[in-house]
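Starting off, we have a lone chain in the form predicted alone, written out as structure tokens.
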Amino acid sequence: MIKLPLNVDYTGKVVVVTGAGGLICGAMARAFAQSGAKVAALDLNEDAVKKLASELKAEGFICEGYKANVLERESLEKVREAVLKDLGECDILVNGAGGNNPKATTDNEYHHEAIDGKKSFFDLDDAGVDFVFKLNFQGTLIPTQVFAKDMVGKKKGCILNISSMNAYTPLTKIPAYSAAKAGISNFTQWLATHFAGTGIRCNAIAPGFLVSAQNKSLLFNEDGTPTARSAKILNGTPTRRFVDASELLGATLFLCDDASASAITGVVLPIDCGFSAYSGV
């Protein structure tokens, strides 16, 4: 169980999760679940998935957990029928499917300080740039595709996108997952308004930076003390700290509630303790 940051009733909604087995979007899923959806957690990692909706069964919620790749559109369509079948059409989809790649990314912040041996910008991997692309672009638009087309025939539905907080202001060393937010949140405002005669809202969230088990080494030292792209981080933000991956889930619960926010759509709300919002002066 967790603690939830509002009172949402959900019940009756079937929430259609991607990424879900991962610890954000595995924490969206609980969310929804504890709010009395029903929940389809969608992800690569099937073990991830099947377990954490073995555990929400046990506590009384219902979830499904399915496996998926959101860059392959007939394995996509299995899973939409299959949650038809099992929990009824799709009422809300949250496509939280994403991320990074080594490949993609410079060793170096600036050109001017690269070093022989290290990749610079010019060294960028082509097929590494295109799987940033691909994973956090269409790995949006290809879930919507498939499961949107429950929202169009009901004439109401959300779709809830996840972009970031380096889509308003690139961050040095990522130029392709920092241009692939900025797809994803350009993409929101469009899908707001291909759909808004059809009674479908779509927004998206923007995380700020995260701890987590996969960022920690870059971000702390082994004293526990900031590294030196962590503590550009945290003097570049005003409250000083990092986003806690919880304080995603009240903006979640309320984008996606037709009760709180049936007048909002095409938004990308910053979660990011006001970093995008900091000039540094």
Ligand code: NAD
Given for the second form:
Amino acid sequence: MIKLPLNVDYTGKVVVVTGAGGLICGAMARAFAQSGAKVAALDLNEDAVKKLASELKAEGFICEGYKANVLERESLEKVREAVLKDLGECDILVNGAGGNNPKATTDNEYHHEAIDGKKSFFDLDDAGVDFVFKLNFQGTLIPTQVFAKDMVGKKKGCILNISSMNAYTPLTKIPAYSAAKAGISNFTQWLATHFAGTGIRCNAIAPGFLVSAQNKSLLFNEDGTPTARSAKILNGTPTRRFVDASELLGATLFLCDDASASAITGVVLPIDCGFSAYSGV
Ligand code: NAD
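What's the form predicted together with ligand NAD like, now that we've got the form predicted alone?
After this comes the whole thing, all chains and molecules, with the earlier chain placed first.
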């Protein structure tokens, strides 16, 4: 059990969470389940979502785990049918699967500091860049096409996307991930507008810097000491700390609740300890 930051009753709601095998969306799936929802936890990592589902069931909550690739429409359609049979039609979709890839990351922050033998901007791998764009952008668009159909029929529903700090201003080294997440913020507004007449709301959260498996090597050296990049992040954060995954849950539960956020659609909410507000001076 986790301590929920907000008491919102999601009893009877079917919440589909992609990337639920990971740090952020695993916590979100748990928060929805503890709030009464019937949670469909989707991830490429089947073991992770099956484990999450069995833990939640053992605690008396409702959750099923499904192996799913957010980039494969056919497999998602099959998962949708399984969710429909096991839990019912989707009311809320959290598009959480996403991330960066080392193949789309430069070794140097500035080209004038490029070192021979290290990966410069000119060495970025086409397939790596393509992978990052696809995972983050199409990995949000395709599940929305598959699961929002349930919401259109009901004339209500909610979609929550996950953007990032780099959508506001790109971060050095990760051009594809930055551009893809800017695309997510933009797509969130597009979806909010497109679905405005259907009763479906679409918002995003933009988490600040969390320590997770995918960015650990950028933030900490092998011996556990913080990298120079970590120091820069903390110096650029007025509260001088990383965000904890648990601190994303209040906004998640709030934004997806029709009673609390009925007029909120098309927003991207930074949850960043002030990073996006701080000029550094
Ligand atoms: P994570 O790596 O812990 O979780 C991501 C999950 O997505 C993993 O379980 C992975 O198996 C799954 N996944 C990857 N490709 C998939 C695919 N094709 N189909 C289905 N599942 C797939 O990462 P996280 O930190 O929990 O990130 C969750 C989301 O938050 C991502 O969109 C990420 O870009 C975003 N985000 C993270 C941070 C951060 O600091 N960690 C900050 C801002 C935004």
